[in-house]
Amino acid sequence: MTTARDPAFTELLRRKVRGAVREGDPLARYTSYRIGGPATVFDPADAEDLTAGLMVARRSGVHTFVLGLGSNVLLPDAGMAALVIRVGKGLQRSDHTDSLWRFGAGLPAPLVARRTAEAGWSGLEMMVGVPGTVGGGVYMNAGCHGGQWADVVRRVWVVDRQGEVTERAGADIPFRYRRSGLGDLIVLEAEVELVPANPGDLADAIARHLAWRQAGTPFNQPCCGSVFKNPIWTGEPPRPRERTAGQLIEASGLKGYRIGGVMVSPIHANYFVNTGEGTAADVHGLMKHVRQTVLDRYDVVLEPEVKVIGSLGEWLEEGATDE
């Protein structure tokens, strides 16, 4: 099998595409957790040159993981065979007619909040603390305090893997909790909808948000954000006092529990650090550990919510390992 390590395939590469291509780059450079191994990786010029990259990849049998701002994925310790695309400054549009705000996928998603802000126009507001991208958000169907990109998304222009662009309507899209039913497809750009608003108070609210994020969470420390989703309870088991998967964790007795060099955060137990030498196999142990101490103690099973990717760019089940 072809892999995007292969010399031939990535002096092919650079004679199709425009952006730059990087043998052997550490993707532990470009994740929140700074943990990942080597990897071909590929910045794309913009849109097209993204398109012509994936054609490249397609015809030579090479696998491709896309890759924003890497806040809520974690990488395989022996890198990726897979071609892993940068969305990032060449897709970066931004402009808006009245409500109606078009961004490109590369945009970070804080950048938007107060940009959106600024001018006036609430929906958005709350991803100011949320890192990633724009493209990487609508994918995820990412949100804090009470919002999420499926509340405001109306249009949709995505990439399928044979390099084929079409646009998809906000309500067609199956959003629900942390998932946008993509599947395959490469968010290139979204239009969302907002509505107008007081800046000054849209000012407040973010000064809000960042204070949160700032006194409630490892902010300033390496890691991927919530590492599991919030259960959506629905009567069975009976649902305890500890509501949110922080609560369960930290109520188990977890917060400042280690495996190797990643830490149950002592200010939020959602959230892992990288003390310094963590490996994604410590992150592995960890995620097991955490979700069958809170299962003994409470019946709940705890669902990743970072995405732990293999070596071919695809998803690993609950949180597995391919190594």
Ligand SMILES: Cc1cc2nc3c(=O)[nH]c(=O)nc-3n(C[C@H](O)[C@H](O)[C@H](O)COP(=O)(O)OP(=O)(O)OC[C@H]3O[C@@H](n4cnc5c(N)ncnc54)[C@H](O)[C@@H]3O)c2cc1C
Contents of the next structure:
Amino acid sequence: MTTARDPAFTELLRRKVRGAVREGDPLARYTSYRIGGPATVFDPADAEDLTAGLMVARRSGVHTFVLGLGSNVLLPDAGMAALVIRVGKGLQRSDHTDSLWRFGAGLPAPLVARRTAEAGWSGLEMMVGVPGTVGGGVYMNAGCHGGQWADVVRRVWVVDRQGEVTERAGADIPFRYRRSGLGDLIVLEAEVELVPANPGDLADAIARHLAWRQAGTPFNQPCCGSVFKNPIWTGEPPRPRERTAGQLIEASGLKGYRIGGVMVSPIHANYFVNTGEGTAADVHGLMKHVRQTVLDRYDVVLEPEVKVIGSLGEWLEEGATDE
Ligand SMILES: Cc1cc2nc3c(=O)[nH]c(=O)nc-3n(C[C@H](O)[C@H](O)[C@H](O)COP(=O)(O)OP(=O)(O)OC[C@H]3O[C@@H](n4cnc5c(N)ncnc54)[C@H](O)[C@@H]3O)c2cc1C
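Got the form predicted on its own; could you also share the form predicted in complex with this ligand?
Expanding to the full complex; the earlier chain stays at the top.
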């Protein structure tokens, strides 16, 4: 099997694309966990360049993996055989007509939150503390403080792994809690519909959201945000969720519990922090231990929110059958 690390492949890729291609690039540089071994990394110059890269990989039989700001992934210590396509600077368009705003997938969500709030449009201001891209936000249906991307997305432009670009109506995307169901599709742009609001009120909301993060989460330490989704009660009669994942982990006495260089944050138990020398194996081990402890104590199966990724870009974690 040809991999993206094959020198003949990288040479061919460099001839066909305009963006940078780096071999043996440590993925830890591109993830908020600061974890991940070497891979061939491609920074597309724009959407067309991204498609060109996809085509080269496809024809060469090389797997591809799309990375945004790496704030919700756990990448392998041994690195990746897949070509890592970073959706960033080349895809950062931003414009709007009244309430409809269109964003490139590579724009950071906090920037989009501030830009729209300053212009007096509400609907994305709560994303100010979610350190991912627009594309990663739509793909993960990221959300917080009562909002999520699914609430505002009206259209997305996606490319499939065969290079075909299509437009999808937001209403046709099977969004769920922290999942979009977009599967193999790569988000290139998203159009959202916002509502007019007072910029002063939005600035206050942004300040409140950031203060909450500073007080209640290890926001400035290497981590990936919430490791597990909050459990949803599915029994009869239907009840709203009872305890959050963080509350269950904390009640299990696991705050500060550590495996290798990774620790359950003493500030927020659903955040695991890399204390310096942490590895993906440490995070795996800690996830396993925490899940088992919560299961034994509370009979609740915690489902991962973080995406645990394998060498070919495949999603590894058990319970990951809902894409
Ligand atoms: C401190 C901290 C706080 C956080 N708080 C929150 C929170 O409050 N709410 C919340 O929901 N999340 C939160 N997160 C998690 C994370 O920021 C979000 O899930 C974010 O939307 C991920 O975006 P990303 O660009 O970093 O995606 P990545 O981590 O790079 O990728 C995540 C997944 O999306 C895929 N992907 C990325 N870009 C694209 C694209 N353009 N097209 C298709 N697929 C793509 C990747 O292949 C991967 O499967 C937090 C993370 C941190 C570190």
